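As structure tokens, one chain now follows by itself in the form predicted on its own.
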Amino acid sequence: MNDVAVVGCGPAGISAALQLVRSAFQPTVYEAGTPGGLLRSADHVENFPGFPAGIPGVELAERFIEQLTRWGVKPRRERVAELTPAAGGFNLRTARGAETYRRMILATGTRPRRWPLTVPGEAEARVHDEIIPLLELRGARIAVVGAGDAAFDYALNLARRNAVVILNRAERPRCLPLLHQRAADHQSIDYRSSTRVTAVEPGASGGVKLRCAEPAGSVELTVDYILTAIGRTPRRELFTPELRRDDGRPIPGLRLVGDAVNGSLRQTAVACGDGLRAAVDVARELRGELEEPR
């Protein structure tokens, strides 16, 4: 039986894996997507200690991966299909087969919340819920639907090379005041409050037409792309009922860390702290320093 696996290679999973290696354990790290997680989507990270001027999220993610590599951890690019309890540990199954581990750390992150509007097939390729496919655009007109930190962060990122309109269905934004001010000061960002998208249609020239309801009446906007930023939901499909205690907590030996359990508190420093603490406890359990697994 293997010692420990970490599912997810974002900040929480990376932090956990690094601490486990430092504690003389060799964790197996599983990641179905690109290592780095949601951090790759951040325009500029300003509250992670050690970078006085801030740092682009993708650059910080690359530094995390480089550090992981230097400690000899290479993520297995596999999707974990199933996780079940086993005698003394857990069975983990991917398309390539099954492994058994004594301890398990789930750092599975989040996924974008689905936009409730129906998007015609001809327009589907123009509507995105993650920013990464749009980062190479130049000279495009992009509508960002949402009004939280992510929406404004995405808009500021894309506005470096494109024209952006932020559509907020409410009267006031939900983002940090400094993000709101930066967007207001940016000449390539148009912010519209009380603007609710009611329909999406293919545009006449290959773009996308949005029908919107505003206090003064209905308006139409034509853009090249739409990016929705209307919230995220935790990826907890692996956390099945058989892995939960009666009170909903994970069974002994299993830990959930990072964005998968922290709700709207999606901050890199918080996720790293989660992963580090879980790894410290797991290492103590595996060495027999804790009487019972938590």
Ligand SMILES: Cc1cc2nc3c(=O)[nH]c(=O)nc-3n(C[C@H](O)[C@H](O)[C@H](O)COP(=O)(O)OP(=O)(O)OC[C@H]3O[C@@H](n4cnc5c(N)ncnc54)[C@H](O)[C@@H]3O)c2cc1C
Second form
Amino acid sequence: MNDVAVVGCGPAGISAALQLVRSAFQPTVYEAGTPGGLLRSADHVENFPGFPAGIPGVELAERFIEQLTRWGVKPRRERVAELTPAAGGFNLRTARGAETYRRMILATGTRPRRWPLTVPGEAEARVHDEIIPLLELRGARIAVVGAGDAAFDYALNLARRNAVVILNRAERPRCLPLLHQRAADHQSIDYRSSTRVTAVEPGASGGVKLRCAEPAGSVELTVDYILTAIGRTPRRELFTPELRRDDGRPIPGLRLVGDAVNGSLRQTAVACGDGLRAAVDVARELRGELEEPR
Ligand SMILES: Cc1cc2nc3c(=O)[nH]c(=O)nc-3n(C[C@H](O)[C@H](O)[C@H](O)COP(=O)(O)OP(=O)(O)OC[C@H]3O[C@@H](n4cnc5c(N)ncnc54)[C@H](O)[C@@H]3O)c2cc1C
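Switching forms now, from the form predicted on its own to the form predicted together with this ligand, please provide the structure.
Every component of the complex follows; first up is the chain already shown.
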């Protein structure tokens, strides 16, 4: 049986893996998408210590990966499809086969909340819920739907090369005041409060037409793309009932870390601290320094 696997190669999983290697273990790290995780979507990270002028999320993610590589960890680019308890550990299954591990750290992050509106087939390709596919756009008109930190961060990122309208169905934004101010000061961002999207249909020249309800009545807006930022939900489908104790906590030997469990505390430094803490505990357990697995 192998010692330990880390599922997810975002900030939490990377921090866990680094600490495990420093503790003389060789974790297997599984990553279904691109190593670096959601951090790649962040425009400019200003609350991760060590970068006085802030750092683009993608650059910070690359630095994390470089550090992982220097310590000899190469993520396995495989989606973990199933996790089950086994005698003394866990069975982990991917499309390529199964492995067993004594300890397991799940750092699977979040997924975007689905937009409740029906989007007709022809317009579907123009509606996104992650920013990555839109980062190459130049000169496009983009509607960002939402009003939290992510919506404003996306808008500031895209507005460097495109015209952006932020649509907030509520009266006030829910983001950090500084993000709101930056958007207000930006020439390429049009922020509209109390604007609720009621329907989406294909636009005349390949774009999408949005119908919106505003206090003054109904308005139409045609854009090239829509990016929704209406919240994220924990990605915890691997954490099935057989992996839970009666009180809902993970069974001994299993740890959930980072955005997958952090509710509204979804920040990189918090995810890193979580991963590190779990790895320290796992290393102590595997060395036999703790009487019982936690
Ligand atoms: C627009 C935006 C701006 C942000 N700005 C900031 C900021 O300024 N400061 C800050 O601190 N934070 C910021 N964040 C939040 C930060 O990105 C997250 O807190 C951080 O990435 C969480 O790390 P994580 O490792 O817990 O999860 P994630 O980064 O989401 O990583 C989880 C990884 O697990 C992988 N995975 C999931 N399921 C499986 C599976 N079954 N098998 C294998 N792999 C799997 C995913 O592909 C993913 O790579 C921002 C986020 C967004 C969206």
